[in-house]
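Just the one chain here, laid out as structure tokens, in the form predicted alone.
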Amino acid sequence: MRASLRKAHVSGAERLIDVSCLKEVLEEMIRRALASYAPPDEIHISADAVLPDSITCIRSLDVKTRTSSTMDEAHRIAKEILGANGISSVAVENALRLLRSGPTPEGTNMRGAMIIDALTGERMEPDIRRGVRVSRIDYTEEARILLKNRLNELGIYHERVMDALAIASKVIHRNETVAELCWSDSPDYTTGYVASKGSGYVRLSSIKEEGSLRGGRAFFVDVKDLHLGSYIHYLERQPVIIDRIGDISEPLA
């Protein structure tokens, strides 16, 4: 699903479930769209047939918090988190910086995410308007049940959080992956995060300032053995499926 407002973003989702299902997720999905932070003006659901042959089965990263009371707090933690997973300061940087400012040269957000030289810092998406959209991640329904009411203990349970793993847990389990940093353009949503193999998905809140439409994700990979359209490839068309959840850790000050 993808719901605009005069051509700009404003909500997405996705789901990868079994035919029987359609009818209930399909309103779900509406529903979803009609509650976002402007009302739209455009709704788009497509479907696509998967075979279950061709559905890889993974477990969702590790979940920690990290409470940071501003903005720069919380770019000094991820900024820490990045460096401690080999990503240069350069790149950093530079995410940061596409990130506050708009991805595009416009300045504008993107429906997808940057992919970024986790050395160099250079973007290497072929369209830097559009970006890398990862599609084709879901949870088994015991799964996303386990997890949800995990999150719920723990205070922390939001429907972008369980959006979020899925993607970074797809995301974080290729090779060519070091680590991703993303917060959401929904002005009243402030929480981003950064996801690695190492650190897992940390959570950090005031990332952005309220009310700021900027957003977007930043994936920074290896070069090394990178084959970018093999793992676009990945991102946009491998179907995964969550159906082991990682450990989940009470929020840290």
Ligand code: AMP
Second form
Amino acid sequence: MRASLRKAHVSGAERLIDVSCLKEVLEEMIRRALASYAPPDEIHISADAVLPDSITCIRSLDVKTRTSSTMDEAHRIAKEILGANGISSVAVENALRLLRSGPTPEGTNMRGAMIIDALTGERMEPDIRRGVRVSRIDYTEEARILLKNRLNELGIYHERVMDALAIASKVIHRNETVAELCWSDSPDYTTGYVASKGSGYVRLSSIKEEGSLRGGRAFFVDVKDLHLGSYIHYLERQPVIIDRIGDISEPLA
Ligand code: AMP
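Would you mind giving the form predicted together with the named molecule, to go alongside the form predicted alone above?
All chains and molecules follow, beginning with the one already shown.
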């Protein structure tokens, strides 16, 4: 599902489900579109079949939380984690600047993600207004319930965490991805994250200013063995199911 207002993206969601749940999930998608921070004037919902044999099963990334009281502090932690993963400072600064200002040439949000060369900081996605949208990703029912219960126990449950952890786990599973940086475009959700194989999924509070309508995703890639077409095909088309949940740590104050 993707919803927009005056052509600007306001909300989206992706699921990979058994056909028996289709009606229920479509209703849920409409509910989510209508609950966007801005009432959309266009909603697109599409459903297509995938072959069960083509599905890859993966484990979700471990989840940690780093609490900050200011945006500068959250950005400092993001830079520290991204730097430790070998991403150059020029690439990190470029991604932070684009997420702060709006990643399209018009300074608006995209409905997909940027792909950024982890060394040069150059953008690589074919359409810099649309970005690349990760799709065909979900949890098994058991994994979804387990994750929801665990996040609830730790007081960090949010629908957005469930969605974002699924996206990040799929993106990081692919070898060419070095790390991901994300924060929401929703004005009242200020927790973002950095994800990588080494660090897991690290939630970062106060990563953007309350009230800001700007957000997005940056996938940092190692271009050495990258075939951009097959990388994008994996993100958009390869069906991936999370059937095991990684460790989830208690947020530290
Ligand atoms: P959200 O976390 O849903 O607020 O999304 C924040 C931003 O991430 C959006 O503005 C999009 O640019 C991007 N985004 C959202 N969903 C996806 C997705 N499935 N694949 C790639 N990028 C996405």
